[in-house]
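Presented as structure tokens, the chain that follows is alone, the form predicted on its own.
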Amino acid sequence: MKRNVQIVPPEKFANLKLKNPKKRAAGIPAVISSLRHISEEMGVWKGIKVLNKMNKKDGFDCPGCAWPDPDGKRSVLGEYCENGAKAIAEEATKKRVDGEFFEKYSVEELSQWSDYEIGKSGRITQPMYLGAGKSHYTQISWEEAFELIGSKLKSLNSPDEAVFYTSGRTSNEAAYMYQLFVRQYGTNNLPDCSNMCHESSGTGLSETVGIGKGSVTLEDLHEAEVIVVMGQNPGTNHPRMLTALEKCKKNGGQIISVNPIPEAGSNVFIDPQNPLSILKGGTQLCDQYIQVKINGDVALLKAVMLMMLEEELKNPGTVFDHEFIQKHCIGYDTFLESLQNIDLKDAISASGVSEKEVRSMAELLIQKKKIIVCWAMGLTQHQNGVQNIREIVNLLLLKGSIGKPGAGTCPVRGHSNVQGDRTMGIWEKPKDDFLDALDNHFGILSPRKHGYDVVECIKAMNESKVKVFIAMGGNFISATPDSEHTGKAMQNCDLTVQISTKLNRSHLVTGTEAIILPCLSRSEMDVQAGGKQFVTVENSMGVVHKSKGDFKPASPTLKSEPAIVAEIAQAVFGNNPVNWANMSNNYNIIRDHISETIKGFENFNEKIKNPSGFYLPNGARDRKFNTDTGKAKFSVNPIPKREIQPGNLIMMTIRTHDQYNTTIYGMQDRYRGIENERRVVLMSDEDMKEKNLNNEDVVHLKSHYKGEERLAHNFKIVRYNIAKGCIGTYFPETNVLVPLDNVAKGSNTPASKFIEVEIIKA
């Protein structure tokens, strides 16, 4: 019998307060916000001690985003942002979730809490077990937990009846051990958070330039003549990026922001570490703001390239880099023919931008040669997400703006080691040469059949094809689309296991049985039989570096992620043929194995002694395009044409400023002027007038997809400067409206940025 738990966040209001949106990011308010979160969770003095170690060369890597640290000198005051301070405050909190907590609250009762309330409960301090038909978690020993997990895995009819999910905060060492165990077990069911965010980036970039990673370094951003920021809100999601944009501006560069919503962080940046910046009111970052309508990006890029082509035809050789195109690219003639077949006015109309604004953007790109395009989920989470990325590559190839200083591709990753997880082999579609290396080195036989990605995993669980679900980090229930469907699918499992630091909704929406295995956080000291250990991570620009926690763990019973993986593996296999115990005792041994099996990590333990870490090979950065032809590929990508019913709107899901992915730090969306409420709909004044709506009117949202309807109740309208015909809502509150089958072609990423919705007045 399934428990009566709340799968989606409660449909109740808090206490909405509206203020004028901010036009400047960071500054003193960011400092005050950081100190408030630190003070509330762990006290000011401890907080300052912890922050002084974050992102330092002898410290630990921020558990937040994957933005790179400077290779050379780092700030004495601190190499972190407001988001980083909030993230570490959450993990270093004094609050505890222990046996007494679970005695007091049933899973049904906890599920009635908001995601914010659940997350604020505190650190999980001991292994917990939820028995079949039981309403409360109870304490379980580590030995009993591993025995139960091992016994269940060994009892399955097929290894493919188990799924092993991974969050992007897992270290390289833990991720490598995890995927190795899963391959030895006999499946490639390794879905991860990349499937839901930048999978379209990896697919589009791999197809065109031969590597699924960006090609730029941090220094390239400083040198760029133009940086185009598309579908991204750096002020909230990657605040340290603002410093790099500021350096670009000071070096004479210009910045174009392309987004349906104007964001404070793309406008003016006040460096909180610079008194002069505070006094001056900051640096104007954005030179051009292009308010594209949702999914109008390909149309915009085509209109811009048509204008560039006009100038190139007038003055041959002055706009396009023909030497680069001839030497390093294929498909140029076919691409050019397809571009010339597009009507400029149609492209402009489809973008939602005026011709004057498009021409202004084109004129700047015509003049400049060192161009970087940065993007995030505003481009990847569409049915045509892969094509969006390929069109960016087309633009950069025309200008020869890949593989030279100050130019290239820059997908801005989220979780701090999401890129490293993929490098370590966390992927449901591994390449044969990687599996061959594992097999030859360890004497195992890895499966070749592709496994489930996130969407496929949910479908398999719904069909009762999955009996065991194990997650190393993350909040699968709140992160995934079609929330009700996903939650019910998860409840079909026999056993669900969560390796976690904090409580979240995925601990409450479970299989018949459930286990929570509490692990160390980034900032905490990791001592194993071989002494004090460190781990490594890979940032958004392909730099692998050390992360070493120095602080007392929240509980002496916590285990590290590598230790947990090792003991699960031992419960299934013992130490044959892989010696799991040796790896968990001494992480140098893990890194030696990585050296032998993954290209670019040769002499790993020696390379990582460099305090700044080391760069992994990147063919696109060196103009060595690892495609089947050895050249970068132009591609043909049609302008998307998705018709919606008259009167309906296009919804995109977004984050608040007090949120990072599914972790909700607070109830303030400070830059947008929205406080104490998450159930809101950002809507343009024009759309509000057409629908006879006023500020704070209560509405319900109904999504439409291929005849299917999904409903989310109780949202308040907020008048906002957003492109006409578009609305913005926060996730996970509106994930329930995202259809599971509405995915990007080629990457299978849920299309959370383009949902057709009907507004129903309450």
Ligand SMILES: Nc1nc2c(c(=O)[nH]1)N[C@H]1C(S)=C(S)[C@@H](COP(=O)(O)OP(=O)(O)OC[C@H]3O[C@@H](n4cnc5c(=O)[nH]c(N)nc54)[C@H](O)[C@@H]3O)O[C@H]1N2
Second form
Amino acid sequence: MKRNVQIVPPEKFANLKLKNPKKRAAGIPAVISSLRHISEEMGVWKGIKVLNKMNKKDGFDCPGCAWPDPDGKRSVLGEYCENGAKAIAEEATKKRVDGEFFEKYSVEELSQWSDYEIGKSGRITQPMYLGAGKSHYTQISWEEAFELIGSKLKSLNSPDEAVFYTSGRTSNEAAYMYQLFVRQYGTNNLPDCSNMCHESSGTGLSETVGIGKGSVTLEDLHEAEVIVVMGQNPGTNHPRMLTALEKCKKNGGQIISVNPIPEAGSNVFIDPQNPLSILKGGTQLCDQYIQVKINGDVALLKAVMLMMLEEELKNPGTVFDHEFIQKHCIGYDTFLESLQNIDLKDAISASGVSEKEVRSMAELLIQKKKIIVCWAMGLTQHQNGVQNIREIVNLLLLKGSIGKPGAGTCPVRGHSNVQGDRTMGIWEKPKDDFLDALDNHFGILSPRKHGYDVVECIKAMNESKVKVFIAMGGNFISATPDSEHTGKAMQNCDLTVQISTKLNRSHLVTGTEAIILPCLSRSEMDVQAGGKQFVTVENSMGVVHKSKGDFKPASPTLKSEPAIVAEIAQAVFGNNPVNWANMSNNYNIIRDHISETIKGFENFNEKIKNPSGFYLPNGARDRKFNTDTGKAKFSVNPIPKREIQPGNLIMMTIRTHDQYNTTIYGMQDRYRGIENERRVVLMSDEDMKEKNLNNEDVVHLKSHYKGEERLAHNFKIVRYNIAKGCIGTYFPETNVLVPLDNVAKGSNTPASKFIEVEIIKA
Ligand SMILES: Nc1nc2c(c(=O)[nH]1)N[C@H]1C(S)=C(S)[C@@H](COP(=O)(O)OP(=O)(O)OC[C@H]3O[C@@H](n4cnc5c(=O)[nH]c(N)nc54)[C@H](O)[C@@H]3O)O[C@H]1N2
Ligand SMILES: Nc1nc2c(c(=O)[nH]1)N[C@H]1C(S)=C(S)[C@@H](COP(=O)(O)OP(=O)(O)OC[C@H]3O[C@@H](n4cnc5c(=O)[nH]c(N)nc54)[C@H](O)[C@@H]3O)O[C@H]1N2
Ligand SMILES: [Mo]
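Okay, that one was the form predicted on its own. Can I see the form predicted together with this ligand too?
Let us now look at the entire complex, which starts with that chain.
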């Protein structure tokens, strides 16, 4: 019998308060907010001690975003930001979810709590088991838990009946062991959060420039003449990026922000670590704000490139970098022909931007030679997400703006080690040579058939093809699209296992049986038989470096992620032919295996001694394009056309300033002036007038997709400076409206930034 649990967050209102959106990011309010979060969760003294260790060369990597630390000197105050402080407060909290907690609350009862309340309950302290038909989790020993998981895995008809999810906080060492175990077990079912995140970037970049990662370094951002920030909200999601943008400005660079809403960080930035900056009132970061409509980016880029072409034809050789194009690229003529077939007026109109503004963007780019484009979810989470990225590459190739100082591609990653996890082989579509190296080194036989990504996994669960689901971190239920559907699919599994630090909805919406395995967090000391251990991570710019926790674990019972993987693997295979026990006793041994099987990690244990870490090889950075032709490719990407019903609006699902993905830190979206309420709809004044709506009016949202309808109740209208025809809502409350089949072509990433929605007055 299925438990009657709440799959989507309860549709209850909190207590909305509206203020004016902020024009300035960071500064004193950010410092106050950091201190409030750390003192509430762990007390002021521990808080300050913890912050001091974060992103120091001998400390631990911030569990927030993947923005890099400076290679050289680090700030004496530590390299952290308000939201990094919140991330650490969240995991270093003094609150505990223990056996008593689970005795008190049933799973059904907990599922009625908001995500905010669930997250605030604290750190999980011991392994827990939810038996078939049972209402409450009960304590289980580690031995029993591993035995149960091992015997279940051994009993399946095919290894493909098991799925192994990963979120992006997992260290390189744990990720490497995890994927190795999964391959020894016999499947490539390794979906990860990246499938919902930068998969479109990886796909688009691999095809065109031969590497699925960005090409720039932090230094490049400082040296760029122009940085275009597209579909990204750095002030909230990558606050330390603002320091890099500020340096670029100080060096004479200019910044263009392309976004349906003017986000605070793109305006004025006050460096909270610099008293002078606070006194002066900060730096004006953004030179041009381009209010594109949702998914108007390809059209905008086309219009800009057409204007560049006009100028190039007038003054040949002054705009495009012909030497670079000739030497390093293919597909230029075909691309040019397709561009010339586009009507400038059509492109401008499809972008939603005025001709004057498009021209000012084009004029700036015409003059400059060192251009960087940064982007995040505003570009990847569209049906044409891969094409968005390829169009950015077209622009950079025309200008020869890749593989030289101050220029290149900059997909700004989300989770702090999502890029490293992929490098370590967390991928449902591994390359044969990667698997060959594992097989030769370990004497295993890895499967060659590709596995499920996130969306395919949900479909397979729904068809009862998946019996066991194991998650290395994350919150699959709340992060994935089509919540109701996904929840039911998850409930079809026999056993679901969550390796987690904190409680979330995925512990409540489970298979028939469920297990929680509580693990150490990154800031905590990790001691194994071989002594005190450290792990490594890779940041957004391909730098691999150490991360060493220093604090007392939240509970003596916790195990590290590598230890947990080793014990699951031993429960299935013993130590043959892979010696799992050796690896989890001493992480140097894991790194030695990585050295021998993954390119770029030769002498890993030696290289990692450098306190700043080391750069992985990056062909595009050196103008060595590892595509099938050895050249960078121009591509043809039509302007996307998606008809929506008259009266309906296009919805993007975005993050507030007070959350980390599905972890809700608090209820304040401070920069946007929206406080104490997450069930809101950001709408333009024009659309409100057309629909006869006022601020705080209550509405329901119905999404429409190929004849399918999905409904979410109770949202309040908030008047906002957003492109006409577009609305913004918060993730994960509106994931219930995101259709499972609404995905990016080529990357299968859910198109969470383009959902056709009907507004229904309550
Ligand atoms: N504090 C904090 N930090 C985080 C996270 C967090 O939740 N909290 N999450 C981490 C993760 S996993 C990720 S992936 C990143 C996410 O970082 P972001 O991508 O910055 O996060 P989103 O809130 O999804 O913001 C998307 C931005 O794109 C804009 N946008 C939406 N649609 C379009 C479009 O069609 N075109 C254009 N040009 N813009 C559009 C939105 O207005 C918004 O500003 O942040 C990481 N860092
Ligand atoms: N509608 C909509 N949906 C989206 C997005 C969107 O913009 N809109 N964004 C997508 C994106 S970009 C991403 S990356 C995904 C995120 O998807 P996930 O990565 O699955 O989700 P998170 O909320 O980051 O996971 C948080 C949980 O991870 C666990 N955790 C935290 N730290 C650790 C650790 O050190 N070890 C372990 N083992 N567990 C830990 C905690 O239990 C916590 O509750 O969501 C996607 N979903
Ligand atoms: Mo992400």
